[in-house]
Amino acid sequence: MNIVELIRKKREGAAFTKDEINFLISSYTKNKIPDYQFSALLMAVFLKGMTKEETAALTEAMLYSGKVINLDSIKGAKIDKHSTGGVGDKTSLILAPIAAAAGINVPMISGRGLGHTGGTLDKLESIPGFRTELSLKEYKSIIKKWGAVLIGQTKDIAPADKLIYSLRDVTATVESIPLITASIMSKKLAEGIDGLVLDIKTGSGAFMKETSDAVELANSLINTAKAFNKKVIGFITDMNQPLGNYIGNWLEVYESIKILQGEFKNELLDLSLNLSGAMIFLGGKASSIEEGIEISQSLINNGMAFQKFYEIVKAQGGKVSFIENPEKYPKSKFVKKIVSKESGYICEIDTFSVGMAALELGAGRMKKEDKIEPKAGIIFYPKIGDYIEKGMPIAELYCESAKKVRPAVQRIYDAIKLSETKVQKPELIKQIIN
């Protein structure tokens, strides 16, 4: 096979052969395609799209790159979520003990924050001590006595897509929905699942902006998780403020925290319980995700699933003494507190901008070497179509720099707009596609 042939066949629309796809990623995971000409494939792929028959040979093709996990001397079914990522998105935490305390085994493999929104990975890491690099021997120990483990990804795990990524994110090809694809469900495939629920984000903060570009995407993955006999549910969410309260990586952890200690409620705690329902459903201990929703809040009530996440966080070597009593985390050096400047309806909040605040504090990421600061972070306290008059307090920012705040307290003006007339909160969950 030729590659300058193959980038000429796509670059005409055509669709390539199982074949055709190996030959491709196998070449370029050894080496044998330079990183311009697999640029201008991706590029082709990008303008012209996949089949889902291509868009599975290529999930494939990236799963078999590398090692794929076998969980079978395990018992139960063994579920596992994946969102395509926001501002405040927290629900890993929370769900991850919810479900293994229902009986489910959650082999979870996340990642990092880049740019607005946060990484799981960044989350755990801001706990002293907690480990997110495992081996695969110790990752199937932890979920054989814990009944769940998360970790990152390894580089036995789909390296494939760990190079096509990085290429993806400097040629301006990130938004493929087949290659979006692929890269979600190779990672997620060889953790040894038998099924997995979706959230995909839509609105100001979310990787894909409008709802209809959001069920495109729901819709190849769950093509794909079918294609290997996987069970799969697929929620469309809002994105168009901030997931809870806190935003920023031991923030996030803290209010994970208070929602598993049932101190918290908001529409965090309603995501993460349609989510753990919806695992419950689809691992058999429920028969409907209503009901799976049920459990879930019994085992918040009992206190089960906080005590299930106190487990998991010692068993990969996290300090418990926070867990037990975060208000003992240490504190950040900079807290500016802002106030409202009128009065007036929430009518929009750019989540993006926010997102880009809490990085400005140190939250983030601007590139993959930067160090994060897992004490900032931001306390964002208005929902869309809530009331709030002139002074009222609208966030408090966590930094160590005292020269970070100013552009991140604009960032925050910014971001939110103000009516006279009330406004209509936006509905959580749009859609469930099962």
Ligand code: URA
Given for the second form:
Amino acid sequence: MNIVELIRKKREGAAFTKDEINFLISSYTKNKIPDYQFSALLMAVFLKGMTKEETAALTEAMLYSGKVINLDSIKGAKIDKHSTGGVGDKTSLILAPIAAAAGINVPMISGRGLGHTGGTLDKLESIPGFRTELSLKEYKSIIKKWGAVLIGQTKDIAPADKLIYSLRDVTATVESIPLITASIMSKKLAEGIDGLVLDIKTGSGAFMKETSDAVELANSLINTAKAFNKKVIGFITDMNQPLGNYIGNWLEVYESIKILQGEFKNELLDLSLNLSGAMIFLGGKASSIEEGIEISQSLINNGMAFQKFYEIVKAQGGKVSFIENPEKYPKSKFVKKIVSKESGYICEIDTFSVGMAALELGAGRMKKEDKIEPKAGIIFYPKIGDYIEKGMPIAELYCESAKKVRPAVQRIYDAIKLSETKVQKPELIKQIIN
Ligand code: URA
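Having seen the form predicted on its own, please provide the structure of the form predicted in complex with the ligand.
Time for the whole complex; same chain goes first.
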């Protein structure tokens, strides 16, 4: 097979055969197709799409690019959650310890920042010493002992996704239903799970801006999970504003600690409780999602969820003194506080721009080789429907380089629209599909 022919074939809108997809994935994973040709191919897929059959074949090829883990030797249900990505979306850090404290095994393979959205691995690696690259043996032993483990794709597990994901991140080829489906499901099916809770985001900070596209993505993900005999629940949730107030890697760990300690109560907590509630339900430890939510809340109240987070960080090599005393984390060189120039009701937040501002401050990557700055990011206060007075704080920006401040400030001002009349708050959970 010829890569140039295959790029041309997709460019003209034709469907690949299963063999062609197997060839593409296996050749790229073995480094036999250069990035520039695979980028062109990804762009052709992005523009022309894929059929259901192609998506299934792509998922399978990416899944079997590595090992499929067998966790049968570990007792109890193995349930994971995956989000399609958003700004300030840190629910994994909160719900993994909650579900593990409830007796569910959570074997989580996550991704890094993608486009304007953050990634669980980058967030965890902001904790000094935290290792996200574990051997299969360590992965199994941590899950057995502590009930949860959070790692990245490796050369053994979903290696095709590891490579393609980082290429999509810097080639504007993320927002594609077949590519997202294959990326998410190849990782998740490799984990050895019994069930999966999916958080499909929609709105200005999501890859799917329209709810109808989010529903289409949800169905694509759910059908794939079912085809592999996995129990699955999909949540369609709002991403028209950052989730919680903290955006950026360490800042998000900080907010997660405060949520797990019961100090912060906001829509991030509500969503985390719903998702962990669904995991506990799927894992058979609750008779409904509602009961799972109650169990989750009680595990925050009695300190067990925070204790579990501490144990997981310790087991994966993270410096726990920062978990015990998050205020001791090193401070950013530059902190810029921004206040509102006008009064009014917040009616719109361009959450994509807020995510891009955080990325440009150092929280994400523009090129594959870029290094993340763990302290960089934004504390972003306003929520849609809030009334703000002129002069009230709207955000704090954190970074290591003075020249990054001004463009980020401008992005934040441009992202917020005010109205003189009252505005309804967006519905956090728009739909639950199971
Ligand atoms: N999350 C993933 O793991 N992959 C995507 O493509 C998007 C979100």
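We call the rigid core the largest set of C-alpha positions that still match within 1.5 Å between the two forms. What you see is a predicted model, and the numbers here were worked out from it, not measured in a lab. Numbering follows the first chain given and starts at 1.
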Review point. Is there a C-alpha shift of 2 Å or more at E53 between the two forms once the rigid core is superposed?
Key: yes
Point to revise | Rigid core fit then Y413 CA moved by 2 Å or more between the two forms | key: no
